[in-house]
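In the block that follows, a single chain appears as structure tokens, in the form predicted alone.
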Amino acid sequence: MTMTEQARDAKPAAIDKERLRLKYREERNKRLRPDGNDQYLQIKGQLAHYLEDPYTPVVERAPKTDHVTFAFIGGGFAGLATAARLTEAGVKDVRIVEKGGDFGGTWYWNRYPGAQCDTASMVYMPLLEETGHMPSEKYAHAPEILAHCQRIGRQFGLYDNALFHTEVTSLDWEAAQSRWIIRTTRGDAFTAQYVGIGTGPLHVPKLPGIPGIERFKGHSFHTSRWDYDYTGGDPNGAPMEKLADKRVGIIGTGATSVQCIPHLARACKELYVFQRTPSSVDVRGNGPIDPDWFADIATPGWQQRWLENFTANQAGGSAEEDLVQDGWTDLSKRIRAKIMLLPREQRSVENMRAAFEDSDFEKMEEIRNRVDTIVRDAGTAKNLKAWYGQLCKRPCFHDAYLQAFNTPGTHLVDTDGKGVEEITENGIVVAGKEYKLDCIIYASGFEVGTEYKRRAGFDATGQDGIKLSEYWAEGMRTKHGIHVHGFPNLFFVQPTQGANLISNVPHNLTEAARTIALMVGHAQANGFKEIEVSREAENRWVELLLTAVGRMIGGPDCTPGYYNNEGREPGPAAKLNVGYPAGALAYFKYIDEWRRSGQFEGVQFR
């Protein structure tokens, strides 16, 4: 029996909901910054140097001014699944445009010690099926992840036509022609009758805007751009004998550091773990996954069955059995069984709000009684211990993090909810006390919340002149998170305004890949030059999303963080960033039943 069952079966004790509801705004509140996003850095100028690829060097050639049936913007799981459903679909001239030296997207950059998904690689890895690849972990590691990209783009011939090392920096509408210019850093001036867009939010490395981090004088790296020549090792997990003699601070306690600090604590002289707010870190249990079993469950249509099966567990279902069976699964199972107690008539939202409370208190309680067991000294267990709910922050599962602190030479350094207050010649100031160190790790994520035009790099004009940012400048408009009208032929591949399914990202990526290559297909099969949603149609989508009762992720009262706009109140184009309203499970039939159909309901084809 695990750890989270024996807590789960035991009795529990009494839970004082209003306490907890106190400390939860407490600790909120200590963290709340007028700044928003705004407290990070833009990599750029003297920063600049963060962003440099250490894996793969750029390769000189010409530019591209060719034409291609289809560009794809972004070449992680987005690219590669649409590529690879239009390749099925006949369109043999795709061309995926990459600003990594390879494919894989977040997977290309992050290759960090210990980096591997956090949802199960049976349902996250895509087109597992399709390639015939059987992961070797319930929960893969990244080199695994990043060959398995790269396996799609040998499969389905999508390597000759690719632009590695090359961003998008205008994509303009060509009406008279019927097609989109793409222009790029490399010189690129090609054109494409059709562009989806998988960019992402987990590819633009940003800097915590602390005073003087220009200032220090030794070594340092952002996590997406590991460093090994500094550090030794290999993504493969060979040790790190170079930092045997090093003080090494790490700045940032989310999911990247939950992941690369044990792994640190084992090589490290001295390891400096900077923490503005902990982690919720549940159990994990990873382990390796039985070639017989597989074999006997990897029949015709298993991925499909295993992802829905997922989504009824984790997004509203009612799924009889749980194939999955992780922390995201276990939570909603909690949610749904204590709403099944209540009466039919008394399933109001408030009342299922509730439920979702009761239950988030209980699995939190559990989280924060795993520190104590697990973590040695008294005052590192009591600053590891996540006072928020489980959602309002990306949830961790890991086996070794807690352990990590009982290393000695690693120190956790809790700042309060203050941060670092200053970064020196010589390493870091928290509290007025100076921590000398020979690297600093920044762990501080991703680019989320920022403008779309300052993620993607650069924007798109459609009809008329219309500018995509000046279309969205009071929020997005689509219709099923994948067209908007005034932007013929072009589509985005992503949640938002879709299933909005945020437990596993992939499931939304790969019923939009589905979507488009039909609907490509049927507009090449029938000779149509143009796709594009109708501005009624869109309209139309719009309203049904604004019936959505709200979100259970990352509310407003949650802990600032890049689910909640890091707690600074919304403008009203956030009001947009949502998903269908009946859910994830929902959407999926929907959609699925919307392009089986063949009318494709509120798309014009000419």
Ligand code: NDP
Given for the second form:
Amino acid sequence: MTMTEQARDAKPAAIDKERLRLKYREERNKRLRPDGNDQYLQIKGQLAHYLEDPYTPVVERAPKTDHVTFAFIGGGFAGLATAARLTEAGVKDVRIVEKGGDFGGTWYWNRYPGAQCDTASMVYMPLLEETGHMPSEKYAHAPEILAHCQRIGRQFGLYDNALFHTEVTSLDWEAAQSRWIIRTTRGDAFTAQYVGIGTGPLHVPKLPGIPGIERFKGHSFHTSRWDYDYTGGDPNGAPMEKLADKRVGIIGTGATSVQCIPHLARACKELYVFQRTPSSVDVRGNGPIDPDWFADIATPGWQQRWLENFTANQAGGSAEEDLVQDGWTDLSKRIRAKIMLLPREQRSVENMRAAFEDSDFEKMEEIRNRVDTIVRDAGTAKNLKAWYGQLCKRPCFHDAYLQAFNTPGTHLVDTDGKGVEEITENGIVVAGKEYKLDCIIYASGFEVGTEYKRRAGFDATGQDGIKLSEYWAEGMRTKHGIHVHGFPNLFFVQPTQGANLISNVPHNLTEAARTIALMVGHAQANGFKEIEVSREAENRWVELLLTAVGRMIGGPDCTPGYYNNEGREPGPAAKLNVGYPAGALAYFKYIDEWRRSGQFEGVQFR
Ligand code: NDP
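Having seen the form predicted alone, can you show the form predicted together with this ligand?
The next block holds the full complex; its first chain is the one shown before.
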């Protein structure tokens, strides 16, 4: 009997919860570091070349000093969806300001081989119905998503006014004219009646602060700036033929690595995967979308129905059917099934947490057992097992990642939670051993826990000279995650303090886009110059948010990572990084009713 057959036929052993809790704690403690987020390097100065755009040359242009009705900072899904809804609402001059060389945001930068969405395309890709695009696969690959962003840009006429390779440096409210003045790295100083901000949570790449990082003499790049000139191949998956004689090291085994390692394993002469913490990798089950099936289901309103159904299954509802059917909806259905086993009167928060833990232990055991069924070398398989709750880190789903470790020439270098020790002129050192390399790829992620102003690159100055960074010093304060008192005509497009639906971020964005377009359309139609949330309404919203029972994602007992501020006490401000207490599904229902009422409760038009 092969190992695969043995594992398949083995009866699931009873789970020793105490042993697991202990193991999780040990593994977490091994990884806790006093420097938390400071272990990472901000990419600047000598390292600034890691940020350069390898995809589009920068084109000289004259600075803009004109006026537009709506300026949007960020040309990813948030900006595209909002701009699309605004044009539908009759606002013709929307200007998107974007640091990349085209629309796409995440999908502009992340062109590493194998990049694909890990939430189903049918709900992940915005405006499918409006553009008439049928995703080619259940989980579309990056080139298709980037092309979709460009399609939205073209269809809604957003290219003419857009400013690419442009970063905002300041945003100041000019009260006398009821408008914002926006300054940028390209010398622009233009005004806009309204401004939207959708810069995304993960747009600033970071490097690990490993001693000697600047000494390496070989080639190196960050995964979000993939150097196809060096590797050969292309984002569509063409073989990276230039790596055939190369020894390549990749640092990091998060969601990005899980997707690109199968491609590197195929291409490199030798591939060394430097791992600090393994990802949990469950079944993907990708496949093409059948046009006949799609034609049947794509009746008017189909995408909204799918969005609502996904959220109902994934975040708090109890839908009768599950349209998407994947690891995300399965995860929630398992937890719900456990809770439903409890008599109604026993469904306390404590018991629900216990049910969640039980379900998670079962799932993670299944995921760990899966490693043994795939990875041939027992030592490698052991090291690829994740010892933490599934939602402590971004859950990964892939059908070729674990298999890649069976490829001759692919080596897992596990660092037992310690990370890479040193980088030398010639390569990487772990446990005193130097691995000589031609190229180092940093799959080390993006800044999350650093100061907002540092990540955004600008602060906003609102009424009476108040800075947003000061106003939010003790935590984010908004209504609906969109408006901030003292900052009229400024709108945020992001999940926090709204639905906070992490499993499908674009759904948060497309809902915010609708809300903003409705308000701006109303102001334009009625001759109002300013839209602002009242202080009382903002306070009420924040008080409501504080009644939330806490989060299931990245709790303090989790292994360190960006979901839990690298395992450190996040500080009092973090208690406001929450969503609508009744959950994402309830938020979407609430905001739909808020819009339909036509009352704009809490928001003043002047
Ligand atoms: P992550 O932050 O998830 O991963 C960074 C990796 O670098 C971790 O494995 C980390 O280890 C490792 N690392 C950091 N420092 C060291 C060190 N000194 N030595 C060795 N290893 C080190 O970044 P990703 O780019 O993988 O993913 C970021 C996020 O982007 C995801 O969580 C997800 O939200 C999103 N994403 C989504 C995808 C999708 O939807 N298709 C695909 C890819 C990314 P440790 O875990 O120990 O900190």
